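Single chain ahead, written as structure tokens, the form predicted on its own.
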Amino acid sequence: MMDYSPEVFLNNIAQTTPFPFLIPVERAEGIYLYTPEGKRYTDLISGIAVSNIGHRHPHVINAIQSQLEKHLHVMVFGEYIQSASNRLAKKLTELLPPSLNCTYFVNSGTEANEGALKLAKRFTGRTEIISCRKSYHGSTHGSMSVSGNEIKKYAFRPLLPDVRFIDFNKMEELEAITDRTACVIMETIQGDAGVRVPSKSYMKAVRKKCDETGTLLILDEIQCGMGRTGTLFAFEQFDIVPDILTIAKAFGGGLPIGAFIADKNLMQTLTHDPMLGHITTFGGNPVCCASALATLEVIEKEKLLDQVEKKGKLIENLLKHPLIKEVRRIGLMFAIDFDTQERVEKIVKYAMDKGVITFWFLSHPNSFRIAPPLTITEEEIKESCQVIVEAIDRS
């Protein structure tokens, strides 16, 4: 059947690796994916941090359908007043600290980071950017320039100049931040590096150093935001507020939308000298905005944040095994370490064959990731962990 033909997929769709999963997906519901033949897969990675409220949540589907009856795209970002983007922006200001009161909607996480970097350089008049080793901020040129995986970058140089790297969660390296630094960009929780959680004292020191030097702090919560860590935004756990926040992935409830968010005074600098300092055709797409607002409403109304830590601890307790070297976790965001990349690949493949989808990390191949929808039940957790333990036994 051509609809799900591996030959079409492999030959007529651009490939990202030589070994895609090749699972044919006919439909998705809750935490499950279904093939045309009816095989069911448990999505323990939420489509890589996207489906935090599960696939096709009814409230999100209703919001999308309601917007479809009104209009789709009508104009480039920033010109027409549209209900969907207005309501979403207002909701974000209610959920965020007062200084994060102005949202620029884009289409993806890497675009959010590109916009944030431009805003920081424009506002400060400086050029130096400091990022962290092992970080991942996206795959477009600017975002790749500030990502820490050199293996992924070398084939695409030259990249953005004046970028310096420091080690994440190392207090002494913060001396690199000076009065010539436009911004520090870091993931609040390093995701692709294998779920690296900083200390509260480190994050407070980063904030203090940025304040002292007039440097803007960009926190990338594209992967760790939207309730993944147990708070809606991960920075809430460190008693600091960034100057610019970037979000995407789970923000859209399954549709593509990202945003960079800052104070109105900062954001206003993109409107002059030159005008259209940043522009996007599809940013703020009304259907995506409707989906994003509905997603925030689901997290709130279903009190999903209250359940995150309990479910995370249950997974941690069920995945006890002598072959596991280390488990790093915050909320429902896991990295599980083993001795070799080969063992991780065997575990991931066996679990997938048994209908449970996990995945590895680009920059830390000795680990596999678990990041299920926040809506997963305790029974579904127990069933999934049983398969994973069996996979470890057979590795």
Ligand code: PMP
Given for the second form:
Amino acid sequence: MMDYSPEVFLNNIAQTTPFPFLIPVERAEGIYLYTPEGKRYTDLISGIAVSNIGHRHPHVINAIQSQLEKHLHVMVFGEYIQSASNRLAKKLTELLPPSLNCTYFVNSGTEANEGALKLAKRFTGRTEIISCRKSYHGSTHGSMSVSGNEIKKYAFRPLLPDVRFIDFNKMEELEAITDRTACVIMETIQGDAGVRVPSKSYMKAVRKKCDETGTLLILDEIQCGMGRTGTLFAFEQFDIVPDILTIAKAFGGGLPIGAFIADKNLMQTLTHDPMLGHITTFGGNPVCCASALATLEVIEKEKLLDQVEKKGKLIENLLKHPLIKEVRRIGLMFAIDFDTQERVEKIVKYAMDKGVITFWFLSHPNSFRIAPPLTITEEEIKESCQVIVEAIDRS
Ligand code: PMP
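After the form predicted on its own, can we look at the form predicted together with this ligand?
Next comes the full complex, and the chain you just saw is listed first.
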């Protein structure tokens, strides 16, 4: 017996907003979601940057099924040798620059950032953390402490001490990074600030300043990673390599898994003083690892990265409208700005009624996001953009 009762959803499941979308989802395939009544929705947001290869990709489903035949959870992270996590770690090491050769698997984006921040404090012996205004790094206490949206934070103070904020992409403010700083944490592309793309010279200056002061650079690619920007990782486009990389969301191909990745020598500090510097029960869950490996294989085999820029450009060209104030884009990651939040709400709601799902940003209300699966076809792009333009017309 299926249960899509809104009453149960609203009363027996924790609510996080006063106005949830309330779309009943029976199944999802490729870029589409289907309701029990058979209404089809185009998922232009990939479940918030997760379904980069579409929903239920057959290669991922096969990998999950064959892992199910072998074993599920057998032990906490870091004790037993499991093929799924071994193969995934090896693949990541092959794909990443040589200094990002050692992976700690965790359960989510926020946990990846928690682990990265702890690793930076432990390795440097310093406490100060520098982050950027308008950033989003997660909703647990540590990640929230380094997130830049004050409205989301004030009710939960006190948070982590010794956190300083600088403006993203502002060269002058890099002076704040000193030999007291354990780490700088930043999104390579700020996502929930409304898709903010930094200049290459800024990112190189961040790297340089960190090198000069012995500060570790953590790049959060939880939203912008896994091919979204046209390269597997966004940092590749800025000629820099972070000391610690954090990933999650699309990494798991639809299952929950995150990771923080660093050099073996750095990561090794979590094994002593104290031992078990970060502990997680489900980190490296074999089913999630099998799904993540299959996802990386799909991105490679289907040459998805080669298609991102062309598809992004097509959307950009189709979404020309006098009411649009600004479009910010990198690859298939878009923020579309309007004059008011009310207009954005009307557009998002109209498009949803017509079966096209877009969504808001956490910290930029005058804008909506588009971040479709990288597998979307040109025909599907044209159909969805037509609906969005109609929605803008009606706003
Ligand atoms: N960092 C960034 C850049 C994100 O976009 C998000 C999620 N929106 C997170 C961290 C937190 O990830 P999770 O929700 O998996 O904890």
